[in-house]
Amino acid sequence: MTDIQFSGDKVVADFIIHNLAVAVIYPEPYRGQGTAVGWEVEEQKEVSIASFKGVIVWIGPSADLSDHVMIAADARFYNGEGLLATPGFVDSHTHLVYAGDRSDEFEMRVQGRPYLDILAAGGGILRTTGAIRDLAEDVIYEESAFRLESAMEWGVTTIEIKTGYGLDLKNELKMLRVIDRLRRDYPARIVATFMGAHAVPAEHRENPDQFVDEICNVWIPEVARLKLAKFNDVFTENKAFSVEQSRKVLEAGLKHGLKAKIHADEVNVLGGVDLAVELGCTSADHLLMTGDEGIAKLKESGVIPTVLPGTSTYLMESHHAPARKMIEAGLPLAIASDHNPGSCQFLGAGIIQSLAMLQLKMSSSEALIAQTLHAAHALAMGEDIGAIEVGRRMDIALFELDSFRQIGYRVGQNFLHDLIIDGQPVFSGEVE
């Protein structure tokens, strides 16, 4: 709030959305733990949206902007008479930084070959770690801006992206390092996950135990050191780390200043949930098979529960997160892509509240909420962004829509129009 200023008894603006068609107004956002609030959302007709260096300072009817707004001399104005306006979206879960071409074990996938076949076949993720180890940073960059750009021409404003393709120093450093440079070269805001531990490289494969220390004793410490990630997470599966392992890694990062988030209960119920819990993690991801002891201890944290389910719905699985019992239970669910070389190819955040709701029952409200308030507390940034409320960042997404529920309803189209981030236009710059 401290970039609200007033002129006499109006505050003063130096960007205004004037005209709005349709604002969607979340009138109880997220302030809690464990709680989950304001799962409804108003759509309010004839509003403008004033901000001031990117905070918004004031949202009503456009007709009585003037009664309440100064406007600065240099102050922009952005025609918004048939748009929507929601919260920009945020993606809070993926690896979007990746090289290289996984469609054959897609197939593989399709017909029917289990994961091991495909891993004997020489897929899987160290498939993806042979092409960042053999890839210059230029190339993964390209390719990690392309996918990007296609990101935000949805409508997200923000996004987490991982590391975990690298598996050694060297390019897990390599992976940051194009991270850091989409942060810097793009509006949207980005946010960096260290993720040496996501699976287990072939050189190690005989002591994980060895490689655990490594992650912990040598890479977290400089990852640190270089201030390239906000958070570490770790895949806490049977195929990939044990508890144990992952509290060492989870506890290291703590220790260097790292957030913690955790991949959790995917494919068998470990123990993660209780890690999260236990470690106050950010958020805990996936909980495809996470069930009603699991959804008690989350009730009872401030760990938001993230849910993905253009992954369950890529790998074909019969069952999918029990987002409903989480919502019913209270829990401020996220949903986000999971977008990735090869369980997720997912990308488009329409896409995602489509399947939300087709696959996880999921209101348009729940959707949306789920994939921008809650999802920014996923980020540990739900007081900032996430939602269109007065002292929030003026991230918003238009649309050619008439209402917010048309997103979901029509599966696999974009109606994007704009992006505004920090009170600037991304694509059109359609300011007067």
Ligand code: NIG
The other form holds:
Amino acid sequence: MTDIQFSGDKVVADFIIHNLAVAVIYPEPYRGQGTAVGWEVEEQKEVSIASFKGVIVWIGPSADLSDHVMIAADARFYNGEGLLATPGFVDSHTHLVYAGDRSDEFEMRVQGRPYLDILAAGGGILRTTGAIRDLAEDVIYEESAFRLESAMEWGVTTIEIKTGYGLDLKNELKMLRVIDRLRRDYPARIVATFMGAHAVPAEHRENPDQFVDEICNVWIPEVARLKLAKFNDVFTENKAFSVEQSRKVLEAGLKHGLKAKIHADEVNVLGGVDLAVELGCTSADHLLMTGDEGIAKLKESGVIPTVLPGTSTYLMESHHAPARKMIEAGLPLAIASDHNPGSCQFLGAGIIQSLAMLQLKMSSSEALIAQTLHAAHALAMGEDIGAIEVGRRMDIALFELDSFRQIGYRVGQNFLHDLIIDGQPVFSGEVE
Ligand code: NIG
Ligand code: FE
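What would the structure be for the form predicted together with N-(iminomethyl)-L-glutamic acid (NIG), given that what you showed me was the form predicted on its own?
Below is the entire complex, every chain and molecule, led by the chain shown above.
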């Protein structure tokens, strides 16, 4: 983190968003100590936010700016008049790199065919695996870049992207290279997760344990050596990976410096939450079926529970993740899109926020914190991003709205005006 510099008693700034109508501030940001504190945000009016080398150095009433901030000679100003500033959204769980179309499966599911049945019949994840193996890296890149742009257009400044459609070393590395290329080409912060244990491919169907051994002994060491992923994830589910297999995969990752994530309790409760707590996973995701016992265990851990309202909606589940119970238990709940070609085509951050409210009964304030600060913790970035606070990165979403409460309320309508990442405007370049 850049040290904040002072000139006399003024703080030095090289980028200022001035005259903002409203900025959303989190009075008691979660500091990663187990229990979420403030779920109520504060809307400050007529404020300016100043940064230096991409780090927020001052937030205060626009009228006080010149008393507290020393404007560097080459400083740039961004006119915030009429705009609402929220922290940039953090989408901490996506499968955004993929290719091909599964709209026929969507129709089948609408007619009642279960998601796991489609997977067991060689469709689902395995269908996308066929596309990833067949298509050129450039084609996969182009399709994925389009979706990344769309996510950013909805206010996302940080996004996690998983592999898991290659399912052999060559094609998993192909996916990691696509993610890496997106990271280099776009200003968004992109976090890569290796998910070789997403499904058992056809060639290993007879011997899934051997497939797991290959992931642990060959793929993970190679992915770690190439430094292409921060996290290692596993789909712990019937027709995917058992708890024992998942333990092996996650332990192999941890041994090689890959932090652990887990897809747990999405359809069946197999013990994924216990495993997440035992291994100290950074996050446990889905948690649709998690009960009181699982919530109590999560409470004793530093695992960030991440729920995905887009997926339970898209899968037409009658039941959704117990977000209210988690919030009432004091858990630092995160929400994310889980955007993928089969179980969730929702992508826009604002829509995920609407779904968190409509399906999970979260308040607009809870949804916003879950989708920014807590999601940042789900990526082990909770110290640096996720809130408008002095010392954090200047990652901000600017909306043509009067209040953050309108983001979820105006379902499916996008009022994003611009994004600021590291103190750099992304879209309009409206700098004075
Ligand atoms: O997170 N749950 C497993 N994997 C994805 C679905 C991927 C797919 O269907 O392509 C998910 O929901
Ligand atoms: Fe997922």
